[in-house]
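Single chain ahead, written as structure tokens, the form predicted alone.
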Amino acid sequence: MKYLTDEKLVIVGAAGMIGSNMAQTAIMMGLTPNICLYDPYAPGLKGVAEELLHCGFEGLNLTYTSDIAEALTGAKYIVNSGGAARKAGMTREDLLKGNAAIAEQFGKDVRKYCPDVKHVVVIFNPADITGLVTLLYSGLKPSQVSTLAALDSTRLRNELAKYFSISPDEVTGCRTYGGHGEQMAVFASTAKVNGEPLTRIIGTEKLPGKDWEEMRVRVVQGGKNIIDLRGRSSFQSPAYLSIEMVAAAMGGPEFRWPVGTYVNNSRFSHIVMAMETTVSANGVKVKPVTGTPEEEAELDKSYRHLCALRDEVISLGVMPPIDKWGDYNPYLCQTTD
């Protein structure tokens, strides 16, 4: 098999459903032969490693460990799904305090054991906040840390394809920005259905306004729907999309969806949120986001919600006040324009 790189990729939280799916996806997509699985739950971790080895992959150097120092030493790419899972009746925000503390320790471990890492993807909820905490304590550049935000856009694509009974490939430009959660901003102005702008369809007999509003609710509650259907939170879709993101950071195919990234400019200040981006071997680069006045207002509302979560984490003592962030990571004092 031809690999994108031979550099070390670490899957954190590999004993879980997302982590184990990420590991298998990374192998099957040919990211790198050198994959290390990490999880503090040793029996489950060994079970995942055994199953992957039972697949009979050729040319694979698969290692696993419950020692974080061993796992991260020499790592060039990391995907972390190692937070507490969302359960029935929970929102992403319910996981805030515990997972923010996990992100703090992870960021410190990255700084200590693999300061030369090239890219880190954080996907455990609430990903906007855990990614921000990781970035702060790791000391990495904002372009080196990204979070999973694509799921909301792919869920919009899926809902439109189902509604119109067409192939998802015929639905293009689906975009949600801001927070990854029920406070996201769903942009209709970027999407097309069979080449026709979605905004021209909404409010017509093709897509009555009531149906569109119901669809928007299904999109923002897409994770809840999976829990209701399967009895557990999503794992296949976040695993695949996060590995696609890492592949792009390794210099592979373009990542087609919005990415959670650090933004600090004249409009959004000191926050990680879903934006239009490019992801390459040079990291994440933020691109301008524009929509209708109503969409822009929704994006501003989503941003304010994320700021409230960030400020709550600061009040809990997990992060210092913003004016002290430069003491931990000087890159966070720079603008991202």
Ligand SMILES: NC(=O)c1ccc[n+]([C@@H]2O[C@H](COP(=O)([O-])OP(=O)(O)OC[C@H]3O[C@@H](n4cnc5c(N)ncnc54)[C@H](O)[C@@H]3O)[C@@H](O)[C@H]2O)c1
Given for the second form:
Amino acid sequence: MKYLTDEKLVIVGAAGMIGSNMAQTAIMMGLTPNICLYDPYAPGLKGVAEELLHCGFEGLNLTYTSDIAEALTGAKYIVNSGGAARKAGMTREDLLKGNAAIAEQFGKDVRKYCPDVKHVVVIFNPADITGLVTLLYSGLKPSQVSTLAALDSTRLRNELAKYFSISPDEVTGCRTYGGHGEQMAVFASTAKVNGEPLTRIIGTEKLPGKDWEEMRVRVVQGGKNIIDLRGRSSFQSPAYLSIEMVAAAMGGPEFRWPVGTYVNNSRFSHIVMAMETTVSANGVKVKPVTGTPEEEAELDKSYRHLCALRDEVISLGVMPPIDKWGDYNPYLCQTTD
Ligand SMILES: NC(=O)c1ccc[n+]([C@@H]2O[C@H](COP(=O)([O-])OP(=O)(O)OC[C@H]3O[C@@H](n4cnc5c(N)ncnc54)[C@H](O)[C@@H]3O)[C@@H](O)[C@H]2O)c1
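Cool, the form predicted alone is there; where's the form predicted together with the ligand?
Starting with the chain above, the whole complex follows.
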């Protein structure tokens, strides 16, 4: 089997649903033969490792441990879904306090055990905040930490394909930016349906305004819908997309969706949010994007919502006030464009 790299990939939260699916996906996509699984829940972790070993993969060097020092030492790539998952009736933000504290410890562990890590993908929710906390305490560069935010865009693509009864391949340019929460900004102006700009279709008999509004709600509540259908938070799609992100960071195929990244410029200050991005072996790069005035206003609103969450984490004492961030990670004081 040909692998993208032979460097060590650590999957944090590997006993969980996303983590175990990521492990299998990473092996099947040929990312690296050197995969280490970490989870504090040792019996579940052993069960996942046993299952993977029972697959009979060839050329695989799979290790697992509940010792974080052992897991992270020598890590060059990390993907982390290790935190509590949303239960029915909870929003991603309800998870805030517990998972932000987990992210603080994780960031400190990265700094201590694998300061030479090349890229870290953060998944556990609210991912914009846990990614920001990880970035702060790890001391890594903003281009080295990304968060999973693509699901909102893939859900928009799916909703449009279902509505028009066409293949999802005929729907292009689906984008949501800002927070990966229920206050995301759904952009219509970037999308095309069968080659026709979506903005030209909205409000016509093809897609009446009311139907578009209902579709936006279904996109924003896509995660809740999976919980309603399956009785638990989604895991197949986040696992797959996160491994695609890691593959891109390893120099593999380009990642085709927005990722969450640190932004600090004249418009958005000291925040992690979904932007138009590329992910490559050089990390995350942000590309400019302009929407309609309504979309831009939605993005501003989403940003303000994220700022409120960030400030709540600061008031909880999990993060220091912004003017002290330079003491922990000087890169966060630099502007990002
Ligand atoms: N960003 C996204 O698009 C997205 C999508 C779906 C789910 N999620 C989030 O991903 C996370 C994981 O979801 P899941 O379905 O795999 O949950 P899960 O409960 O199945 O697994 C979580 C795993 O994390 C482990 N864990 C707990 N504390 C930990 C710690 N301190 N360090 C490392 N691991 C720890 C648990 O033992 C468990 O095995 C949740 O926070 C969920 O909300 C994010």
